[in-house]
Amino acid sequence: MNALEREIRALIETQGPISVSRYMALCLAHPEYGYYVTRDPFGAGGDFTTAPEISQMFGELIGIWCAEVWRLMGAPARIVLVEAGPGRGTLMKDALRAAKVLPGFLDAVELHLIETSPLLQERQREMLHGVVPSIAWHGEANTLPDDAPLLAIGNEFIDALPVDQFEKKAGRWHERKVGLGIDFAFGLDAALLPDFEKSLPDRLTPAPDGAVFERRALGPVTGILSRIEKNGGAALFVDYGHAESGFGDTLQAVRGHDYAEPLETPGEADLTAQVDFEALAALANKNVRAIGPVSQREFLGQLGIEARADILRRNAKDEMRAEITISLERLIGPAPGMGEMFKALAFAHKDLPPLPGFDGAKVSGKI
């Protein structure tokens, strides 16, 4: 039994079963024993590999996207560039290198990173040394500057935001919680939620018994959108999940590039749940539009990833060409590739013209 498990056990013994979101938050962000506080989980030597670690092409295209959106904004002299959950800083390093193609963009950039892990902050500091004059770190979105246009990106950021789970049993909705048996176990809170079904999309009612619905607090996103609404700008989120709200228990744990049990060895495995892109897009309003989601394959395809792969292959040594092709397939191919499961959704101030990568995408939030 590790130290975090002992602490959570004591908490449950004292206060009773805890919500799934509280369990996730403790596992991922406990200030002493949390998963992201105690380790660098990225890459072959960690627990999982994200798109920026697969290929430089991903970060490069995100950088070009940011530079082009800045141009569409009228090329303001100052732009607050934000990455939420920047990992090792790999995406941002590739993005800023590629964005040099648009004169003036890097001179306008003021870089801000939303990162709570001191260990990962140090990795980011090392990765981005000499790339930008200075970096400001934030533990939450609400401390970001609110006096300039903002461009925000978040790759595999939202899936790690804690979710609450609810289950319908015998015609009644209950919250799922984490309690104690011999080990940690899921159970249903005795309290009924009589109005819960009214909060679901109409097409999901009436729900069948056994249905599980997940809902996450999106405070970091709303903090970003409030700044876009006030000062202009855009945000891009790329993550894995479903385009429409639906039922299902999607909570999962990953350790050593393999699936693990979410309630075992807390703090030693990554915990995520699929992103509900319909719920994410619902944050749009009359001043900030939501655009998408579109598949990662479609988004990167519109940005020119295949042409970029061709250029890299032409300039690569023979042994590297096959690796570039494999990386391309991982990014845009069907399962087990990321092309369809991963999706992109953008938010844009109402005054912005259409954004690159989203031709034909659904737009919500208009008056």
Contents of the next structure:
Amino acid sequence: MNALEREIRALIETQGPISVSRYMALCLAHPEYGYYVTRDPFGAGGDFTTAPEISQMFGELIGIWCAEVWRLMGAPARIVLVEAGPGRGTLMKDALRAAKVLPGFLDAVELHLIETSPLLQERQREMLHGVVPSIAWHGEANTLPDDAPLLAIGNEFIDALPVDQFEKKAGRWHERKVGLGIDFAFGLDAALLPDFEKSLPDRLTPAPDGAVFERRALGPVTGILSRIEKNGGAALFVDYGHAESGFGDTLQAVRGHDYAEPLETPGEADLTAQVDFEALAALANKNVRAIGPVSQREFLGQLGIEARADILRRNAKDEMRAEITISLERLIGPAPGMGEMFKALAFAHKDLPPLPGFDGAKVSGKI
Ligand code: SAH
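Okay, that was the form predicted on its own. Show me the form predicted in complex with ligand SAH next.
So here's everything in the complex, that chain up top.
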């Protein structure tokens, strides 16, 4: 039994079963034993590989997206550039290198990173050394500056934000909790949630028995959106998930590039749940629009990933050429590629013109 398991056991023994979000938060971010606090999980030798670790093309295109949105904003002299959950800092490094094509952008950038893990903050510091004059780290969005326009990006950030789960049983809704049998086990809280079904999209009601619904606290996103509402700007989130709200238990543990049991060896596997893009887009209001989601294939395609791959291939040695083609397929191809399962959603202040990468995308938040 690992130390975190002992601690969670003691917690449940004294307080009773804990919510799924509490369990997830402890596994990922416990100050001593949390998954992201104790390791750098990315890449072939780690637990999973993210898009920026697959190819430089991903970060480069997002860098150009940022610079172009800054230009559409009227090229303000100061822009707060935020990345939520930067991992190793690879995306930001590639982004800032590529964004040099737009004169003036880097001079305007003030870089702010939202990262809870001290170990990953250190990784980011090393990766971005010499790229920008200074970096400010934040444990949450509420301490970001709110006196300048803001551009925010986050890749596979939202999937790591804890979810709560609810289940309908014998016609009534209960919260799912993590309790103790011999090992940790999911169970239903005895309390009834009589109004729960009313909070679901009409389309999903009446819900069938056995339905599970997940709900995520999106505090870091609202912190970013309130700043965009006040000072202008935009945000881009890329993640895996479903375009429309639906039923299903999507809590997933990944360890050593393989699925693991979410309730086993807490803190030693990555724990995520799919992003509900309909719920995310619902954060839009009359001043900040939500645009999308569009598939990662569509988004990167519109930004010109095929042309970028051609240029890289032309300049590459033979053995690298095949690598570039494989990376491209992983980023935009159908499953097992990321092209359909991963999606991009942007938020933009209402004064901004249409954003690159989102031609033909659904817009919500207009009155
Ligand atoms: N964007 C990176 C890493 C994705 S993993 C990439 O694409 O490779 C998730 C990242 O979010 C990690 O850096 C993790 O430490 C960070 N993170 C997870 N939950 C967080 C939270 N609640 N607040 C701030 N950072 C968080």
